[in-house]
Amino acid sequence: MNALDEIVRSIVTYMPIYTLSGLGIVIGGRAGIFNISGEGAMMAAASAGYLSAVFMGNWYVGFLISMAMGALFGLLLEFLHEEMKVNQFIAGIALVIFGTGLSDFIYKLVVGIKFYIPDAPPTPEIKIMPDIPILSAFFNQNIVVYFTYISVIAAYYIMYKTRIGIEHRAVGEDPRAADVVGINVKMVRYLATIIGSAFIGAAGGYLPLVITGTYTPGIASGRGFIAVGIAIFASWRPERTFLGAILFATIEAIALQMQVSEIGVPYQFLLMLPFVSLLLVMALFKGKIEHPSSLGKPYSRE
């Protein structure tokens, strides 16, 4: 029971990485913007968030800076697409490369080469129930886990129960029809991409602030690309994104447990598991996947 409880706790701890990044891609995708820059945004947000938290001595500042960095990447993506008429996918790939290089550059510029790397300030934890096996793993967690729960619920409610959400989804389905009825398509796409990217940045900041306690090159380890797969697997719905995140957090937790257990399997194979699993999931559910009609397509009033 203790071993199972530990695995479940690890799953819940890793869950925000995939939920927040996947949710960010879903929010932008529902407005027609296919944001594949998540890996670069997560890397840059991880570096900026970690450095801010360490030098300010404040975990909250680091987390907010991570979200701000993610939002900046969303702004850059949308500006390149809307104003410069760059293809969404080309702009996204460029931002992945830019973010990966920027993250290491910022870190080395500020920290340099040191034998001792400072840890980020501890993450606040909230315990709202007694230590009940399995169940308490979901509710005695760090504050970002609760932020993730609230974000998924809020995203679902706004997207499907409010007028803002209806307009948001309308832009992703048929931007021309939405424009005809008076919806500001460009503004909706800008806001959706920036807000969605802020969530991606939060996932990036979560890595050094909670998971590792420090920044290391390549800290995202491809999770930004897995988030794209989760968004597709979830058919661009917030609640399904949460389920997909649980699935991949489970795979990562099990892979880590196998590595610690020294079962004789090469660690390179264990690192492959999330990506192999992503391909299997996509293959199994390819006939059930839906997406917004205008996803990835440019729109101009001219």
Contents of the next structure:
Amino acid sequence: MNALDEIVRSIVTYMPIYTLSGLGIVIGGRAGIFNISGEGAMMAAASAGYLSAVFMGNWYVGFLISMAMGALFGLLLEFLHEEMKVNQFIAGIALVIFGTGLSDFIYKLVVGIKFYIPDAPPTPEIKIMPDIPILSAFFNQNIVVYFTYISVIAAYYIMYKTRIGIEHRAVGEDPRAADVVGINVKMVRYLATIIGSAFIGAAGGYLPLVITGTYTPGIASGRGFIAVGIAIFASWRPERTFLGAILFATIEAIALQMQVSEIGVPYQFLLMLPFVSLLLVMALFKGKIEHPSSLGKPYSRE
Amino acid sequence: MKAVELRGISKRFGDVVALDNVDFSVEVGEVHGLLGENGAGKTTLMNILYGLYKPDSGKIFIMGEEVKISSPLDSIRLGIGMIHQISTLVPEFTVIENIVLGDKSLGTFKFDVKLARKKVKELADSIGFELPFDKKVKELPPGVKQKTEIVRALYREAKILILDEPTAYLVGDEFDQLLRAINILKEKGVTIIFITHKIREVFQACDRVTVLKGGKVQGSLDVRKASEDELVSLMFEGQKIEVTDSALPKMILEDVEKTESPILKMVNVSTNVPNLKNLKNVNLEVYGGEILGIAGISGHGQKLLTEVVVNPNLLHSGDILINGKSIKGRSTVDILKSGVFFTPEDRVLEGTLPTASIYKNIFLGHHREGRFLKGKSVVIWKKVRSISRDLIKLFRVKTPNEVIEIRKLSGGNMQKVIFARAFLNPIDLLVTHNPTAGLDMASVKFVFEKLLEMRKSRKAVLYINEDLDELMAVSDRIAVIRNGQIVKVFQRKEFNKREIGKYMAGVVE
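The form predicted together with the partner chain, contrasted with the form predicted on its own above:
Below is the whole assembly, all chains and molecules, this chain first.
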């Protein structure tokens, strides 16, 4: 029971990484922007969030700065796509490389090369339940887990039950149809990409601020791309993104458990597991996946 | 009082002048026809009024006041609604969701269609439309989509309604329903601009008409005082083409003796392709010396009907014989070599390599032929180019040279290049899907002539077109396709637009 509780707890702890990043990509995608820059945004957000948390001595400042860094990447992506007419995928890849470089650069600029690396301030925890095994693992958790739950529910509600959500999805399905009824397609696309990327930034900040307690180069280690896979697997729906995130958090938690328990599986194999699983999931769900119709396509009136 | 007045509107797209100093005005409460052939600038002018395009120069007045319209939001606020030729509804959304989409009065964090539903129902009833509110738009036929768009415009309180080629996809009695709705709206004081290229429709629906040609206004007349000849001469001034009242070139089908056995024979053909309307037990024969027209609402199996002829992999059961020889087990290359040519529906994306030059596009598909090759694989480009130059002359393609990117040509000239490619070698069977879509009159005439030349030389043509008028102009027989099945075949002497339309719409089985 204790071991299981341990695993569930670590699944729930990993879950926000994939949920928040996946959700961020879904939010952009529902407006037609295929945001593959997540890996870069997560790296830069991790670095900036960690540094600001350490230097301000405030966890919240760090988390907010990581979201702001993510939002900046969203703004850049959409600016390149909308104003510079760069293909979304090319802009996305460019931002991955940029973010990877930027994260190490600002870290080295601020911290330099040191033997002692300071830890980020501890993450606020919220306890709302008595210690019931397994169930309490979902609730007696750090503050970001709660933030994640609320984000998923809010995203679902806004997308499907509110006017702005319907307009948001209309832009992703058919920007021309949205345009002719007076919806500002460009503004919706900017907002969706920026807000979505802020969530991706939150996922990036979560890594040093909650998981490792410190920044290490290459900290996102491909999770930004797995998030793209989750968004696709989820058919670009927030609630399914949550399910996909649980799946990948489980894989990561199990891989970690196997690493710790030294059962003789080389750890490189375990590191590979999420990516192999992603391929498997994609192959299994092929044909059942739906995309917003204008996903990845630019829109202009003339 | 003038509901709309446009003064000195000009618009260029790159090097092409789409509108040249156009003055256009519409009185309150009239139905005003905007007549011109494809490419005359009708839709461009109305897209400017609706705020989709920005004019290079000119002024817009609504109800006598000068206005700036920089987006559809502005025009909606001014009481302008536009029904586009190609549906602008979100296919994944329901009818009611589409109608209220963009209405900010519903609240920001609410989306309560219940209240709106009552208002929408009343609006639809008032013009005699019945709408399936909770069906997704992607499941609806074009006629219902158009009704949804009209109700949507009224929901947004449009006082000026632009209808862009509203009859293009209507079948059966849908045109009558539209005319009734137009009359009711007119009585309510709604001003209507009716874009069309069919002269007949101007007389059926409009009070006044303005004729556009090549981006210039040719004249504006009272329909009651105008004659058909007058409109024809305004529309086609300078072109020596005889036209019908549906603005098609008058064609004469000479008597041709058909071949004894069919060139194309489809026997119980069925397909099984995911995400496409499949064919079910299709039996068709096309003889040499005849043009078989295929009529049907878009998306009822036309795409596979054309493609299966050149791609045996699509064949699920049944058989296709070309000149008596089964296509089973043969490759597309082999079938094309045996004298078949296919021009696909999407002229630009499927029919050409848009960014390649004209001569490369002509060469495409003929690139294995020995006459263009040195040895087995080295292309003699000089020869390709000289033959292309000859073809450009022969097919009267308007272009400065053969190296220009094909996407820079107009639709008509692009189609000429595609036909030049088709007729580079002698062929027995031409399968052609919507070859005249969006073409101006002279180009339509060119395409028709080519089809009739095939017919005259006792070759076979399988001709798919969504426009019944065009099909009826040159077909010997018309087969109606619905839900992947051939539901009826009409002989030329039985051609009747309304009857054929009934089978297309599924009113008669």
